[in-house]
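Next up: a single chain in structure tokens, the form predicted alone.
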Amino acid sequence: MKEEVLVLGGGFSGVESAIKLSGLGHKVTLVSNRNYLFIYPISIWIPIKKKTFNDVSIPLEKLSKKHGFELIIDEVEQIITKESKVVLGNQTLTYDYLVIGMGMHKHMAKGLEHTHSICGKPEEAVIIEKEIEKIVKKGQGKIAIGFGSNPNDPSATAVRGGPAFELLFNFSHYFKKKKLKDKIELTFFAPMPEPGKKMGKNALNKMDVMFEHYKIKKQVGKKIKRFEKGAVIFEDDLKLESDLIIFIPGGDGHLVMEKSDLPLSEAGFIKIDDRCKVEGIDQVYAVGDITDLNGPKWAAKQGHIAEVMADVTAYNIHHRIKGSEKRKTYHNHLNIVCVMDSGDGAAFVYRKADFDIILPLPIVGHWLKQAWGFYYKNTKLKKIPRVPGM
């Protein structure tokens, strides 16, 4: 009889973690509060019309049939490890071996209402869209762009920068192609002296360059007091006017957690080892953004290296149950990769521990993320074949 392996989460780390298992022989079920997997990296083109809300979803019933895993759509409410069992909204699963991949929850912030994240849930993309019509309809208007941080988990901030730097640019090139570049005032925020420091000092140096060339002004250093509607308020009382506020918060730990018998970090996350396995609990692993990231300072939470964990959490599980030594750690595949893109091109970002370098991809930068859209859409279905190691 095969163990059976449950699997939290539709998102980057819970699928991808689903497929290997899978396609190494395993009994597989996947549980999802949604039935879809959401491509966050090509999101940032709902908003200018570039991609539809489809065009960056999958549907996980298809997935499901592609690669053999059961699917169950519910919400997860209670993790009991102690009992090896987990309560959904309809139902009570138990489990031989748990893999949480459930993602992070947003850090707070007063005011948060009055703002939309590119970040957040899907279909907050297309509100933006909306939003942005309006303003293009007008043909004026103030947007302000940016993101936080979690004191508690710094590893929880870089993943947001990128979409922030992304979706700004891309307006700029937007507004531009629509004669409203003067007309439609862009600035990016955030609390933080030196946002994006994480990605290394030559894309740090760069940031400023790229600001200037895209007409974007910024607001940086001074700790956001509240969000009001229409307005940013810092810590000096100083008020940033804007007609549409795009804040991308800081992670915090995943809610279900607190009612859990997981070990957590003080920021709310599940501490794992370098295997991915839950400390102290048998047969349980982690992966991705709900995990408490333990690595140098610089490490950054991201869709690759949630699939590097749940490739090596596959791994782990499966040579396990065979009864081998053989285990694989995530810690040598840490490193920031960002593909930023400007909408007229991109720039190369790569970080590792002793190197870092920002390329500037005029032009064809734009097309490789486009091409990475269609790749991961199109692997994930077998409709084309996916390349070792991608």
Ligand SMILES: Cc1cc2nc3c(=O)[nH]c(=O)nc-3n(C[C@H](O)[C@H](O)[C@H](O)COP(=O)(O)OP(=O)(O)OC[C@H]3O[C@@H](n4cnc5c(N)ncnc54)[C@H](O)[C@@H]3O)c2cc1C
The other form holds:
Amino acid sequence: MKEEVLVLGGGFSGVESAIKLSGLGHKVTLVSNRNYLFIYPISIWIPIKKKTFNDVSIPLEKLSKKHGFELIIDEVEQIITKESKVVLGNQTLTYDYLVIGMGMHKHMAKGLEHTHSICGKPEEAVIIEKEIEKIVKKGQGKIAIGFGSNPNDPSATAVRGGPAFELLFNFSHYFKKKKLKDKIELTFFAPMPEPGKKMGKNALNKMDVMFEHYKIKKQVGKKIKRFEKGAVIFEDDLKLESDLIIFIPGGDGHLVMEKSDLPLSEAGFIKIDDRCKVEGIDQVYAVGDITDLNGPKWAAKQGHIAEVMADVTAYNIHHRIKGSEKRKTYHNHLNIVCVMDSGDGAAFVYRKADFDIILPLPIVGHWLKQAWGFYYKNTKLKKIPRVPGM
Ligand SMILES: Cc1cc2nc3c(=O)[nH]c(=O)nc-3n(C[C@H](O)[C@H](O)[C@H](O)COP(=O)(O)OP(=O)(O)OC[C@H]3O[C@@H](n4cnc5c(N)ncnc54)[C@H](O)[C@@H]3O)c2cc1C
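Given the form predicted alone, state the structure of the form predicted in complex with the named molecule.
Below: every chain and molecule of the assembly, starting with the one above.
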């Protein structure tokens, strides 16, 4: 009898796990509470109307048909590994092997309801688009964009700083095209004194030059006390007024983990070993943002790392089922790779243990990122062949 692999989550890590495992001939069922995969890295263009919600989504139904895995759209409510059971909203499933890739939740802050986030629910990108439309119609306004951290898990601040910078630069470019650059004030805010440090010293040094170029004000190094309607309040009661506040909170463990029996880090992320196997639990693996990366301090939860983890997991499950001793690990693949888009170009950021670089790519960088979006979507749908290793 074929062993059943159950994959939870229809994002980067879950879909890649399901694709790889079905490709290796296994019987795979994927569960997701959304019926589409959301390509977060290119969602930064929804607010400025360069991409629509549909451009940034891939229907899971199409992926399941192309790659031959079963699909269930339902909410995962609880995972009971002691009984090899997953409780969904409408049914309970059992498994031989389990892969968990359900992403993360946000680290709560006071007054978060007065903010919008590009890193939360996909629908938020469309809400931000509508808010930008209102400001453009008015012909003036103030926009504050920032990010926070989770002191219990530095990897969950992630390159989520990246999307904040990308929004700022893209908005600046968009308002310039609309001849509103001097009428709409853009401010970046963050509680840490050196936001962007994770990308490496070279990138950090370049950020001020970019802020100046795109005429972005800066408010960093002060703790955020709370958000109010139309304002960010800092620790010394400094008030940053804004018509639109976009805030990317640090990441927190997935809420389903609170009701499940998996080993968790202090911040609520699943503890795994270097082979993506959950610590102390046989035949259960975790991949992507939901895991405790447990790497160097600068390590970040990123899409390409989620895919590497999915590949490692599929390989390890496959060889375990075959009875072979072969295994892969993910730690040596940890790096930061980011094409930080600005609408009129991009900066290529790369960091690994002993090396970091930021490379300006005027004009071509923007098209490179667009090309990546096209490549990602169409290779997943098997419309174009995949380049090995990409
Ligand atoms: C705006 C933005 C820009 C980014 N840019 C880049 C970039 O340029 N480069 C890069 O490498 N990374 C980037 N990232 C990071 C990257 O998108 C994430 O690391 C990646 O999406 C993580 O994949 P994942 O599968 O772990 O989680 P997700 O992509 O979040 O997927 C989680 C999946 O689980 C499902 N799910 C959640 N809870 C449940 C539940 N209870 N029941 C059933 N299903 C559930 C969700 O519907 C979703 O399908 C960016 C992220 C954002 C937000």
